[in-house]
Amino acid sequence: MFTLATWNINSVRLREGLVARLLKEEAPDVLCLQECKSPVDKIPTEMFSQLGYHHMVARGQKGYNGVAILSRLPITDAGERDYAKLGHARHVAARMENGVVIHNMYIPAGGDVPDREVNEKFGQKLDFVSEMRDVFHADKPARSIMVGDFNIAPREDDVWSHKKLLKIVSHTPIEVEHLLAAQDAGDWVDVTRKDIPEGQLYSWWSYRARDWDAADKGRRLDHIWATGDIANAAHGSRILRDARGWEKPSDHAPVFASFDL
């Protein structure tokens, strides 16, 4: 059995202590950091060796994106993707000793309008999910694992206000659409809610509310899938809410399951 968290660290340089705190209070057998802001070579893996988690297959930019899983387990890089043609460092697999693949993805925010026509960032993103569907449909996955910041809360119940959220990005009908295509093509299955069917469930607070605790408005953007052949080992899914009130937080918080393979 293993345990594995995905969390956004907006800048793992700037939050190194935020991801230490983690590692030693809840020791995740693997953790998935997004948007890392930071070249591959300047992220601090001392400290992370320190605590265990000697193995690290991350992509890296500075001061953008950039995705990074750290482990106590063996893994051996599976390369990368360059979705939708950007650059970016949003997509990096893992291959952990069980034959099992682990993907962190970091799909765009999609900027604030949600009309392609004016905005070229919601272009991007929606290609960039479009992208994801045609890849598994060409290659199903098997045995894999999918997480990261997806910058999409696809339900009703994973944002604090369906009617107030529809034109907002994120939670738009053609995003839900376009994330939804792309699950269903490669047969994922959304472990947080297989373990946690009902009810309002969030993983990101935005920095703007003055309490973002008492306000609670937030949205379940981080997600954990798998496949199809493997989605019944899944448990204990949970999302660590206190993270998001630790000092000088990210905005999001981890999120975890536990896999018996």
Contents of the next structure:
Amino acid sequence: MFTLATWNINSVRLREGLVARLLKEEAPDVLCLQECKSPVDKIPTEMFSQLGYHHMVARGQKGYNGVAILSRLPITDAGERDYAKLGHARHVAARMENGVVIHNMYIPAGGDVPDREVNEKFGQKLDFVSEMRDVFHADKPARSIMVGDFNIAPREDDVWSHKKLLKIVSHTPIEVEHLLAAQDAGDWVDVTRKDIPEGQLYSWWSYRARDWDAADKGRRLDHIWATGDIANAAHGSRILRDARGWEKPSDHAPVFASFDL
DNA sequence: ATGGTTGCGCTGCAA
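Alt. form predicted in complex with the DNA, vs. the form predicted alone above:
So here's everything in the complex, that chain up top.
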């Protein structure tokens, strides 16, 4: 069995202490981070190693984006893809000894206006997700797990108000349509919703709320998917909402899943 | 209808 977590950390250097706390208290076998906002050589790997996470694959750039996969178990191969040719560090993949492939994705947020004619970033987001669809269609993934900050909340109960967010980037019908097409192309199962099928579920709360916890205007932007051949081995999904209330928090909470493999 | 916060890195941009 192994446990995996995904967390948009919003600067891995500023929040090195929070990552350490999560690794100590929750001890997942694998932790996938997004928005590291750091060149790879400045990621605090020494701390990871001291806590038993001796293996890492990462892609980085100064100030923006950045993804990393930390592991207690050996990583036998690594890969990456520059989706939508943005030149951003938004994807990294790792193959584990048991053959399971882990994809860590940071899909573009997409700006404020949900119209690619006036907002180039929105078009880039749709193109990014379309390329995910095409890649999975051409090369069907097997024994694979894909996690990350997808920046899309697909279900009505993935947002605090479906009606109020229909025109807000992250929950527009066209984004949801694109994400579901990518999911379908790879026969991906939404593991979090397989385990927690009912009810409101969020992984992100804006910094701008006066009291994020009381207002609870969240969205489920962070996801764990698995291919059908291993999705039935998944159980025990949860979102560590508490971490959103830690000192100087990320605006995202970590999402967990365990697999009997 | 609007403004609200944070991180990076140095002026505003991205989220």
